[in-house]
Structure formats: C-alpha cells, structure tokens
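Next comes just one chain, in structure tokens: the form predicted alone.
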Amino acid sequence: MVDEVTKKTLASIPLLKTKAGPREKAEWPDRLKEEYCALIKYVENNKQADNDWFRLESNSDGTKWWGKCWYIHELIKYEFNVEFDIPVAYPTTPPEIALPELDGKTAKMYRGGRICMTDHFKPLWARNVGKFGIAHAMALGLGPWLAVEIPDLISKGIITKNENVGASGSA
C-alpha cells in the first residue's frame, strides 16, 4: 500500500507519456524532455516545501547522470555524490542509483554503492512502466532510502560528521 505522503509526492510529479529509452533514437529526445520537465517540477515542489535535497545533471544524450544529494540529521548536513546510468532496457528497467562513498557501509546496498530499491520501489516502477522516470526514482527510491539508511548509519557510528563523506556543520 502507498501512504498519504507518497501519494501526495506522486501527484505532484508529472507522469511521462513517451515510452522510449536511449535505444529508440527517434523518440528518446521527446522522453528526455519529459524527464527534464518532471525533474524541474519535482525540484520546484521540493524548494517550495523547504525540502531541497539533491542536484542532478546529465551528459548531452541523457544517458549518464551525476550530482549531489544530501540528508540533514540533527542540524548536520551529510552530502553524497550520486550517479546512475540509464539502463539499456529503460524505461522498463529503472536506473540503479549509486552513492559511491557509501559502498560497503550498509547491507542495503550493492557493489559499487548502488542502493537497494528491490522491495519497495521496483514493484511501484513495474506497475507504472513508461509513466515513471528519473524524478520518480529520486522521490520514491533514493529519498526514502536516505531517510532510513543515513540516520541508521549515523547512529551506528559508520558515518560521522568528522568523516570526509561530505558532512558539514551547517544546514
């Protein structure tokens, strides 16, 4: 079941219409425009709600993405590099989002720092193939993962504010 916060988040991110991946050379530019529009809307919504938590950019063909994401815990900002490639089978297959600095620090992560989204996010993606995109992966995949895993890693002392993982004393 999807909770009310998730429903509200989903309602605020435009669904995508073009079901194409990078292999569909003719349709991919249209899909990429939709991806950017959805991301821009999601970021605008986050800023209005004082919940700005990531920045992304991509290569010119929109197949490789990178940036920063952050989580504020007890007034300390923990910042991480985020990266992912658009899979060959996209949009049927969701992107595998990675936080390389956290590789090996939690069981809910695969080799290379790819976060585990199998139990919660991938079933949602499967029910919405073609309609979900990068903004949805951030909102329903990475966002909840950070909210659960970062406080746990901090409480276990695996991540500390003095560590060179991007933590800073200001929020």
Second form
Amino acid sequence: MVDEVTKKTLASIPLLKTKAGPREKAEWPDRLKEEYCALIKYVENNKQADNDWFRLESNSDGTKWWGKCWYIHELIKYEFNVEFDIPVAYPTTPPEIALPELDGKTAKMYRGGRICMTDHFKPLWARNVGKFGIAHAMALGLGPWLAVEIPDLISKGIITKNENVGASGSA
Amino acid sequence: MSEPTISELKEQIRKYELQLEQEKLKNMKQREKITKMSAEVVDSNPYSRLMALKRMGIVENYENIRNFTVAVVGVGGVGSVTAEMLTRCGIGKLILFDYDKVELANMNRLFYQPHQAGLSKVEAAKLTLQHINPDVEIEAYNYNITTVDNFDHFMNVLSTRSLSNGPIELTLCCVDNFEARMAVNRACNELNLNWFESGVSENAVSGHIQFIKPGETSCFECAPPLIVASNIDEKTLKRDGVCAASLPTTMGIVAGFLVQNALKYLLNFGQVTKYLGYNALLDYFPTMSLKPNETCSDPFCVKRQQEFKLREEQRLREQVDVVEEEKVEEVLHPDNEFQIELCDEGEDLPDLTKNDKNKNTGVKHAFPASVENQANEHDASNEANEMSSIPLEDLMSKLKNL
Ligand SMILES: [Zn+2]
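With the form predicted alone already on screen, would you show the form predicted together with its partner chain?
Then the entire complex follows, led off by the chain already shown.
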C-alpha cells in the first residue's frame, strides 16, 4: 500500500520528461540531467524535512550508480552501501536497487542483494513509465523497504551496531 | 606480503572446486562423439528413440536438430531443465546465459546437485550437459544481460554465434524478472529473431509460455505481461518474509511446454502455440493468440509490424485462393483505459465466484498499461526545468556535495 506520506513525498519529486534509456544515445544526456535534477530536489526536500537518508553518485555516462543509505533506529544510525546499474530497457524497466552487504541476510532479497520490491511498486512504475526516475525508485522502493526490513533485521540480531560501519559515523 | 582476505580465499576455493569438478568429469567414462545420428535400435545408440519419431511419421527430418543453435537465457529452475531436455534431444548448439551461482536453496528444483553449490550456474550446467551429450556444442556466458555493456555483447552473440556464424535459430527466455525479459524482448525486436518467453508465478502455482515473432505476434512490450490468474484472493496471499516460492513440478511442466514447442517450431511438426498458460490449482490450460500493438513503445516492434504487413500483403497477392483467416481472440486492450497517475492497487485478481471479464480466458495482465498523456505539471517539475540548463558535471558535483 502506498501510504499518504509516500504519496506526498512522490508528489514533491519532479517528474521526468525525456523518456530515454542509455542506449538512446541522443536523448540520454538530457534524461541524465533530469535524473540529477530530480535527485537533487529530493535530497534537498529530505534535508528540509529532517529526513536525509541517502546519497548517490554515478559514473560519467550515468549507467552505474552507487552511494550510501542509512536508517536511524533507536537513535543509532545503520548505514549501507547502495548500488545499481541502469538496465538497457530503462525507464520501461526500473533499476534493480541492491544493498550488497545484506545479501543472504534476508529472504526479501534476490541474488546479489537486490531488494524485493512490493507488489505495488511495479504497477505504479508501469503507470508512470518515463515520468518516474531514480529518485522515485528510491522513494517508492528502497525507502519503504528499509523502514520494514531494517528494524526487523535488528530485532532478529542479524545486523548489530558493532558490525555496522556507519553506526558511529556522523549524521 | 599481506595475508589474503576471506573473500580472496573463498574465490580461490571456488576456482579449485570448479577444477575438481572438471577433473572428476574427465575421469568418468564418457562416450565418444557421434558424427551422424542413426536410427539403429541398439542399446548403445542414444538417438534411436528420437529417430523413431521419423519412422512413425511425426517428424520428417529429425537429424536437422543438429543444425540448430538455441540460446537459453537464465538457467535456473526452468532454464536448466530446458537446457537438459534440448541436450538429450541432441540439439546442435546451446548458448547459456546467467550470472547466478548454484545455492543449496535451489535444491527444491531439478537439475543442479548439492556438490555444485558455489559454482556459477552456467559453468555447472555446461559440465553436466557436456557429460550427458558430448555431441552438443555448449557456450556459457556468466553475466547479467541487462547492463549496457553486457547487452551489446549479448546481442552480438545472438546475431553471430549460430553453427554457421549467423543469427541463432531460437532464444528461450527462462529468467525470473521483468528487467531481463524486457532486455531479451528489445534484443529480439532489434535483431528480428523469434523467441519464447516463459514464466512461473511467484506463488509457484501457475505458469505460461508465449511465442514471440517480432511484428507478427504481440511482443513483451506491446502490453503488460499476460499471466495466468491463479484465482487466489490477494488478501489471503501471504508474502511475509519471502520474495517468491517455487515448486519443481510447475517449473518442470513449464520447461516441458517450452521445449515441446521449441521442437515443433524447429523441426516443423504439429502446431506451435502462441500462448499457453497453466493454472496448477485448477489444472486449466488457456491458449490464445496475441496481436501486436501498433502503438508499442519499442520502435523496433513497430518497424517489424510494418515489415510483416508488407510480407503478408505480398503473400496474399501470391496465393489468392488459399486465404485462411485464423479466428483469434483479441485480448489486448483496444484503448488505454487507465488514466490515473497514482493508484494503490494493481488490477484485481479475478474472483471465480464473481462475473469477471477475465473469467473466460483465465489470464490477466500483470499490471495496468502506462498512461501516455502527460500528468499535470506541478511546481516541482518547473523548478527542475530551471535546473536543466546547468551542465551535467555541475549537477553531479552538486548532488555529491549536498
Ligand atoms: Zn511490441
């Protein structure tokens, strides 16, 4: 279920205009700039709402992305590496966001630490093909996943603050 | 010199395991290659029962199978069994793609064995298949086809690696995700190659195969994927703690359907299905034909449709007498009925107790079609427009330094 908060968050992220993937060499640079603009806006929104939760960067042609995401649970910050490739059929197919450090630690993942998107993600992405970008995938995919899975993994003792690199890091 | 890390040691062990596996197979008794398929019924002839198909008048020329190259994309629960069946049938060449490793968690499915855990699926499959039938040439690619670099290589393999160094005869898509299916679809539309899509539902109780001839039948992008309705109430379907369930039965059945139709297509016998579904709970097998969508979002699909139309007109002109209009059911949505930008639910699963438009076909779209008309521009978009005049490098460093 897409809750009201997620709906509001989604509405504040700029929609993208250029429907092009990395194989469409002529339009992809425009799309990539739109992706960056939407991400910048989303991160700025998060910071303003005191809910800053990820950073991303990419290679120069925008096909490989990596960064950090973090989740605060009982005042402790748990930080994870995020990575994904832009698939050839993007944006018809969404990026497959992965948290490689958690690979094998939860059943809500496919191989390589790719997170299991909810049943609601795909219909929503499909309805908005072209208009949704990386920022939307983060807001609609990774954000809700962290909110459900991280407290669960902590409560099961599968992730602990000691082994988590970011646990003592700056906020 | 520094101590090797755990992951380096693991990698080293994996290499040794693969070597050991190869050595073991080398030492096992393996039959000599057979240069010509024979119909002679002796206990040493692995092809006698297949060649009997010819004697019985089912297949005209079974030996032709040795001329064909088939790619199997994804060698998991369905793909590995598919590859084994084709190997036992004596296919000329198999090309395998996968980037996964064998895990003990796969042992509820067929084909792989516990001692292969840790090996790459394509390597493990290649070793087993070569042992089963040394006559089959096997090529294995251990990578993810959906990334930009690998996709170019993938397209190149499909278009040049047949036994005669041309385009391969058939691609069988046995992957478990939308991204990879779409990548196969784009490649085959662009290269104009026929392929079969296959799938098993995440609840393991339904599956389907679909034959895609670019321009002639609906491609994977023409409409949202058609899946067999399992008639389970969404609310009672529990997904707690898992992504997907799997059964060796459903996967074996789908692999059987897939290879059966691949054989019919390659060896030219019987009727090749366009779409065949399987509902395990009701033992129900819907079939149908799917026309391509003229407004498909893949331009190569639209191009293939125009080419097909010209070919058809030509064909009809040449044989005016034998015009047989195949009555097929139109299942594509004629127009886009989904105008909502944000929505909570996908299409409801049909309920057997209610009158439902899907009741008769037993299939449904995995999700609604996309909305092409632009949504209302809101303030955020305009703000982003202003930013788009900034060079990419500046945007990159801005995001990095936020
Ligand atoms: Zn199409």
